[in-house]
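A lone chain, given as structure tokens: the form predicted alone.
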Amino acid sequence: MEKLIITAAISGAEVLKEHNPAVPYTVEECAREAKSAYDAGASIIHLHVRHDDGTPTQDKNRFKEVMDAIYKVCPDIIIQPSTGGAVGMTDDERLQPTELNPEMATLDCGTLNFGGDEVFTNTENTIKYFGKRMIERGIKPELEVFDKSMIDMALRLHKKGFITNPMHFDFVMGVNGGITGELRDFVFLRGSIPAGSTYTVAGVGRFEFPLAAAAIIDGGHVRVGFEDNVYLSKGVLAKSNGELVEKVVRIAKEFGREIATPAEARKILGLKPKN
């Protein structure tokens, strides 16, 4: 079985200090959440990036000036910008950290209601624009999938050119509007991606570590962070990112599975290794 790939979705577009006083906002609390992953096992950082004040943003500065940042104390990790940006977003503004050439960057393959009037948008044509920058930029796409019907959409714009193989899909369970993170949920995802694919798991709030344990058994990969839950365990907030992905360490080697370091995590993926 291929080491695990663990991924630390450090802060997302939504989760904010209230909910937990750890999550980043400033650069420098990016480069010390990044680097708490990092030293836990995690070989990929997923990065969304934020004001100060915690808004928000997809402007491709903010983005290199994290990112330089973590590089500054994480040197071979893999940084994986999210195009998902934030509600109301256009398409030119989401793909912008595209322009900086990361090795990966998601690719949300379906719209969702995220709740109330909240929609996420992404039309069949913005998926096949974004697949067309990205291969156009040599940059690996995770494939962000919140329901099965996405997973045909990527398949289907697979076969039009604008999703290249191998293919590496993210699991997003247990979003509202998206699929729940019930495991017959999961067996259900993950049985329908092609062979030769490779997967993540992201269960959200409760579902995190249950759909961790999952992936771990069957081979897949895995993501926590605070974009996803900010609980170490029920009522016991998390004091950092790396707290998360320590558990999934030792969940981890209650299974015999090992880790990837992040140049694994790049053999592993099809990704160039790093200079």
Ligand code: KMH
Second form
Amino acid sequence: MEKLIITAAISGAEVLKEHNPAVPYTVEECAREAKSAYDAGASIIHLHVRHDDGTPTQDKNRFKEVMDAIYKVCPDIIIQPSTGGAVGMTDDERLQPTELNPEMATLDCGTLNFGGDEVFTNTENTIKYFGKRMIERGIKPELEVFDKSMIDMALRLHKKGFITNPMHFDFVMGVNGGITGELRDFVFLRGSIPAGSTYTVAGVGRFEFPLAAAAIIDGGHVRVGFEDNVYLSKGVLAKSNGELVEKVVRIAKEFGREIATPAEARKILGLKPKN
Ligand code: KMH
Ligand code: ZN
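How about the form predicted in complex with the named molecule, since we already have the form predicted alone?
Time for the whole complex; same chain goes first.
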């Protein structure tokens, strides 16, 4: 079985220090959290950035500052900026980190009810616009899937040339308004992607570790981190993103699954080697 790629979603746009004091806002805090995840075995950092007061921003200068600080302490890591940003941002605002030509970026494949009156809007034209931008700039999209219909959307847009092979999906499961994190739904999603594509699973809240175990057994990849879950176990806050990654590494070891280095992750995902 292929080695396991662990992605750490260290910051998110919605989770706050009120939920876990280790949630990073400042440049230094982001670098600290990325390093803790990298040291524990993460090869990808899924990145949102904030102002120092915790307000989410897609400002490309802030992304550059944070990415430079992360590369300083994790020189070979893969950084995957979010183009989802936060609810209510415009498409062009969300796309700003692509101007830095990162190796990867997220591409959200549909609209989602986020609870209350909040809607995370990704029209078909938005997805096409983002897909085209990533092709033009040689950025590998991670196809964010919050529901089965988003896989179908990605496959339709792949046929039309807005997304290229090999495709890499992220099943974000257990979000309010999206697909549940039940094993039945995981099996449904992973059976719905074409042969030759790869996937990561990001279980939200209590689904984080059961779904990590499922993906480890299945040969898929895993995302953990404060964006999705702030608890190490029931009622116990994680002290760092690294602690969440360490737990995945322990589970993987139990099943004999080795952990991919960033260089190995690049090979698995078809990214160019970093020199
Ligand atoms: N914060 C959500 C509105 C992504 O990173 O691409 C969008 C999100 C997905 O987190
Ligand atoms: Zn995100």
